[in-house]
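Let's start with one chain on its own, the form predicted on its own, as structure tokens.
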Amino acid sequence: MQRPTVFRIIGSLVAFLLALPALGRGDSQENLSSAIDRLIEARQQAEAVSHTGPIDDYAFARRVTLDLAGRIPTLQELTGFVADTSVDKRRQLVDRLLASPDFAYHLRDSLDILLLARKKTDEPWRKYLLEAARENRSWDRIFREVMLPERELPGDKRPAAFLHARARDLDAMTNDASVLWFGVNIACAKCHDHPLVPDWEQSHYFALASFFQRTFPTRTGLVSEKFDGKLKFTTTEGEEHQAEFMFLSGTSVSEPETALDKDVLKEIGQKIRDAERKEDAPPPPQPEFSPRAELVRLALEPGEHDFFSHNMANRVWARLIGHGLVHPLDQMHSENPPSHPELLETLAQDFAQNGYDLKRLIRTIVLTRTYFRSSRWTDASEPADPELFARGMVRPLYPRQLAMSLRVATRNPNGMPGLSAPDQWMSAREKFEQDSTALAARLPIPSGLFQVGTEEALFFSNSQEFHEDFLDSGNEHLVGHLAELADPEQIVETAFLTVLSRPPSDTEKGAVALHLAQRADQREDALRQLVWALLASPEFRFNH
């Protein structure tokens, strides 16, 4: 149950006062990570809530590799990390993963789900995102390129996919832009002032929609803007109003009077109609006044960018920790304050002041003690509210994470060096990405209280494709590798480390040894059943 707002505010204020020493110690990432922990732990202390201890090296290697590389670690990566005696080996692993090709692939996949969310499969768009991730392109630059593709990257259809997929639906452009870029869902304000949130009136919805009113898709996959067009709406009292060009903050912009005469506008209108209908039409002319350009400018203005910076800081926190500082993620308003206001403000300010660097933001969060927390609640009391971040959150894998992890887990571990052989791994990762596309498209994007669906369960249980791809007994596969091992203890050890990224317990060793002994006459099938049981387990399906 969510705590009443007054208790959240009081707890956050106490936490802030207790954390003041950390917030004044400089702006390095290590200091910022420490400040985060002080704010989190101060609130826990203020509310007399205990927290779990840190996860062990096996669990850390699995969690951070899933979060930064989008896959489980290979056996060689896992055992190498656990055997490392360096004091700061966790920081070293984080930096190695951030510098790896895997990080760019996974960031691309995460941004694809966030921004396009399967409205269509668009490989050119995914190539654009991969290019941006490899360059560590700043979030504000990506915002500009995606919202103003015809101006920032003329003729490049790839970044236009976000708007092009929604361009014939003004509500979709308005709602999705507001939710995904600014963390605000104002859909309820379309027909009337928001009944529960005084922040959002009907005028806010149509003011934001007015920035997209003139956007149209071309037949060639680009987007552009018309030279005129006013958006009007009718209030619940029946009064008709013309919408302003106004940002969520309340700042508005006026459109200058056009100097173009009617004949010129008529000619431009024909060129726009040609661009909408004909594949061989030239790119349409661009108006001097661009509503979308004004939206981008306002969203990034000093003092106005709180929605933009706070939204992404909150979303990255939620992706890595499992629960937003503002939750739900699209409800950033006065009636739903952050659980830790100073923490969100600190993250957002650091994000904006350091060039909207996503890699820096991610690194800061994964180097915190909060990120290291175990998900096992062993205290006799009821588990603490998620907003207190007293334990690690159990998170379902996203489609590409699961599809990629299945590939890594079921290959012969001797042929999977991973980052210990970066040149060799680069080509292997690219192939796994390609091989994972079809499966990832069939898997659900998790949201809310996630449960494995019927289609996924049947795929794991009955699909010939699953058995051929992941349970093959050839030398390149895990089942084939296990078949070459004579010692039952070595078999179970290898299987658990490769698939679940941890050694088996004594109970598990005994159960597997008994299983193999009972199926000695059908040893290969017994090994397939062992690997299948590990892959189909909830432990494999979730990041914990």
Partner chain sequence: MKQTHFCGSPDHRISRRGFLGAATGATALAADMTVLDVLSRPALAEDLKRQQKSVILLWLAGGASQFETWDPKPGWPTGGPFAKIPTNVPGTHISELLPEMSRRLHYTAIIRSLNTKIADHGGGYRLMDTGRRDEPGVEFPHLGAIIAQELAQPDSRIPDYVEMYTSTEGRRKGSAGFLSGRFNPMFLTESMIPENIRRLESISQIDHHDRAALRRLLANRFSRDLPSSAVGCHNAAYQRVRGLMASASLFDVEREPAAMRQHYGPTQFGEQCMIARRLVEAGVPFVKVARAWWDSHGQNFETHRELCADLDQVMSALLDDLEQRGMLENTLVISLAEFGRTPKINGSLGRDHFASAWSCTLSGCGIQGGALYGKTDEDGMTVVDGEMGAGDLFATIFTALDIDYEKEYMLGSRPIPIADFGAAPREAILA
Contents of the next structure:
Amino acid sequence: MQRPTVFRIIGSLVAFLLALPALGRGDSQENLSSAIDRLIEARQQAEAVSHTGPIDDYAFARRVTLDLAGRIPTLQELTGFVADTSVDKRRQLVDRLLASPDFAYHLRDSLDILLLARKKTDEPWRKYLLEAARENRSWDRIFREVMLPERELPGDKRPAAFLHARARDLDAMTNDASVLWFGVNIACAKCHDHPLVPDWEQSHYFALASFFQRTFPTRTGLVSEKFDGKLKFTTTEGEEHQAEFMFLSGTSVSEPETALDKDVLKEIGQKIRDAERKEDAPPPPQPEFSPRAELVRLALEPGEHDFFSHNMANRVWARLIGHGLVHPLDQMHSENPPSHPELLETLAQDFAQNGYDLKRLIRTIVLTRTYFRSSRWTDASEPADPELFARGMVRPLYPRQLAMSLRVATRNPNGMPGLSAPDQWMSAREKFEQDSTALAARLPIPSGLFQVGTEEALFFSNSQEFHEDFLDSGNEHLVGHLAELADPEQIVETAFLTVLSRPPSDTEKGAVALHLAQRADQREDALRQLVWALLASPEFRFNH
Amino acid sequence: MKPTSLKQTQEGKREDILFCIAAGSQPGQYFFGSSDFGVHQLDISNEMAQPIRFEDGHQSYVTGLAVVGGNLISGSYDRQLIWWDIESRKPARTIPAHNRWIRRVLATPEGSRVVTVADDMLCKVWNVETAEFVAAFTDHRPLTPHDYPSMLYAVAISDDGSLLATGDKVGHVSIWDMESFAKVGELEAPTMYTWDPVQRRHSIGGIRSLAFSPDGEKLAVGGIGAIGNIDHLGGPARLEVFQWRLGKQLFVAEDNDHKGLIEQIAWASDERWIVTAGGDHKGFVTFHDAETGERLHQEGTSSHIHGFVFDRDAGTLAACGHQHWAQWNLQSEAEVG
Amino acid sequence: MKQTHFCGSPDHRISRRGFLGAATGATALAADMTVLDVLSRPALAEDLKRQQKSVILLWLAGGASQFETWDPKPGWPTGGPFAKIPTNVPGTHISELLPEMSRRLHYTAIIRSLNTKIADHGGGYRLMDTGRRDEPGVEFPHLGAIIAQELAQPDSRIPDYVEMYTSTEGRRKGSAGFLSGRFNPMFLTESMIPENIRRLESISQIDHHDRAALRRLLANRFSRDLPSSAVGCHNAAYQRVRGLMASASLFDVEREPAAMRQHYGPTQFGEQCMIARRLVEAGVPFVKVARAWWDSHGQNFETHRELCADLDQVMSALLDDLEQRGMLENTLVISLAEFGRTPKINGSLGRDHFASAWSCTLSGCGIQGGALYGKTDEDGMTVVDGEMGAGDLFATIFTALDIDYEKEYMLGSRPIPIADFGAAPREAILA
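Same protein, the form predicted in complex with its partner chain this time rather than the form predicted on its own?
And the full complex, kicking off with our chain again.
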């Protein structure tokens, strides 16, 4: 992929960056957010690209609620926020959302999709993630618990799901771990040195795989490690090599010599086989030297942790902004430098130095101006390259975001105080979460080339399930509520605010009024069609 | 007197698959039908003797053999019957007998006729002396209820030669009068069909063996029970015994210790027990109480048994199967006690 | 960057048809094109000609035996009981289980030399449905998705890629992989009527239509000034809804005359292949009909006696039907599985998984009918001539359809050729 503008101005950009004062590490988050904006805007200026303006309160409430709570705002939350006259109400909303029960649910759902990617549905694993999200468990601790469950949380199979789901497939374990925790896709290097990236040689792939090679799944859903075994591979020249235990950074560890008795090894082997096969086998013995523990240790070692912290800083940035600082997200290597190296460095260091605090990282990003740029490009010029972050990116909703938002949008807004009545909301959220599971499972996970398929359009259009769940005319539902409103103007206003989180335009008012007037004899059907049209519009399907 | 043990007296390993066995006129003399398209002769009374292959005749697996009088008659998946000259080991007469695979060849007790069943779903009767066609009859549909080709695997004749039974893939059994070739009864054993309508949409079971009790009143039906995964012979060996004139099922015996098809069945002369053999990847010989179906004794074998001959008087059972044959002596309570 | 996906939204349409990009007012032109305009531009005529082509894949799931179908070895210890029979192509014999096909081999090329090495169901399926080995972290598009991407009309009103798989064993849904979600298959399992393709009774035709118009109004306002192809594709998906709903009747076998239904036979596989022909006739580029489950570890011969009867009748009927409608020259019929079966006959008279020397067929579009490609040894243990891998088969399939097998899709910065690196078509199979 070409980035011609980058090459054109690279010299001046470097000069500009050098002229910037260094960012103080101990700065408050607000300062950090401003510093990010300065770096982003400096490059925009350097490239003579204009940026879009900030979004209005309605759009802000929708965007930030989707990003922090994983759903659209309720009507009451929305109108309350718009009516609020305090100067820093946006920051207040951010903090309210970060403290809400919704945040933990949404973080859980995001981590679940990221790490388990629907390889299986695993409620205990999801409970573990929810527990971690609720206490804002640090990312390094989650990493340790998920990658070393047998040592960090012995006997707890919940965090073991990540490895257990892949433990029979060394390649999947190796590459998924590398992609998800370190932002490095080295699968290409399995069969030959990476054709495009000199960083990744064949030996790197097998070195990383060797950390996982002794890992096995137990019958009871746990993982453990064998006591011996070395990974061998054959180079494209046909030479056979033994893989070292070497991290992506090039640092390697050597295994201490052990002299286990043959009979002891045999006995251990039997115990391991039992654990692999039998439901009632005792937990297998654990070796003193654990390659996987070495990997976890190396990945977090000062001086080595760049992959770990950069990856998550980049992933969170991409999730909230819509485009990675390193893009694609799994291509962190010298041939694909970050669009804003200093920004990524700053964000990653702040993340690492503040205890890998996900909430802090998220808050830093959503408090930037860059976060609330409008996605509309009204300028006559070509839309700015995404990597300049001059406009808000249109982002498809994740399956749970969409499924939850459909619930929130189609309930009677009077019964949906949302965070204005936190206690009541907690149990409602839990119920919506459960009700959304089946629908979320059939919606696509956004990827780089995301496109809504006809399957989804047909589901929205013709499925009995969709009509029953979201277009019911009972009193608890939006359609029923609208039917009770007398004033046509109020009907349109309420429908738009509840579903699209904004008031209707005059044109829209006119069109809808006409639609309703022509169907005065089938009012309920007409309202159902209105709500359907709002739900099926792209404006509802995307975060924008 | 009930069987308590089987003592293997002889066995042999082979490269080919032996589908059927017939006892010769001399003690210890057996004939086999093979996957090498040939008929083989073996004299096990002479321990040094090597099996001898007859000259070429069939063009496919040999699946039915009958020794009747001085005649050896074989049937094959090649649709032909061959009358062999046992002395010269050459085909004496070859006749096209069916339009599909011949599954079994059986002689009548008095030795004048031979009957065949085949996948053209016909049972045919032939004159042993002249090889002339005598009659053909069927009560078996060519297609299964799911519109796939059916198969006619099994045939049995009563000890007195008056009755004949045929059994097919979908579990239908017909009983015939051997004088008139009129149907005199029918039974259903549908479990043996094993059609899997959901996971794999095919079937591998069928009625594979039939045997009348010595008095002709009861009929034992052998095959396989319900199979979870029909990629494999992973169902219980299944035996159903009927009082066929009443259409009454006496018992069903299913064996999950040794799974697979029951390929052959024989009754004790006093009708107190029944012996069955067959298998999946491995094989079995199993004795059942003829009243209750209870398993009296069982021997596992290393390979699938396709057929056996049981000499009630001598108490010997000789079986053939996948790359293997063996002979056992039957020992009973009385002898042991 | 090469265009890797399109979904019917106008901007994609332009970039897909690179030759239009140079013309001014391309959007208007694309919208108003008539066939005559099209044919005056050679490149575009080529493109349209290609787009009339379709594929029907008969997927013999579980792995049919080459010995009992296309590569019989009667008389050898591994050959099994079945005879071979001559065909209408002098010198070529096939198993006696396929008598109808023996009279129609002039439509068909037999490949007897697949050596694909992967002999587990999941791995074999992915290899034979994507044309290459798995690579962790990369979701390769399946054959149907590639064909749909190459052959589907951007604004098509019918499905692009339909898969039928009724048995539950081995049921795996194909995937567009890294291509557009548009090219995920319409996947039919229990019912042959696609899900949600019919209007609910609770809404009238007029209301269904007007509701869509209201949605479009909202969508147009929203999409203005919004540079996002994903939003364009969302609208395109909704615009295809009515066309797809109109295609519901394609899935209805009751609409075929009784004589035709009899020709295909009463089995489910027959009915599904008849639906496949109806779909292809309406312009669907790729239909896969899976007949599962051939995995004959026990009773291989009984299994093939049962299932080959069905294959023989249905495949023959399909080829006859396509030929009589003049569609065979534009329709490629593939019979393929994830692998073949072992020469060795096991103790349950079964054959196990075997990927070292097995067979498939290609018939119709772009194929040299009657060709016999590749050879195995006497026992069927190894390929002795014309060895082919999955990539070579894909390259041959693409070439038969006039698709450049060396065409590359871009996955980020990485080019991925549609037929695996190093794969080459086999000219002897091609017309």
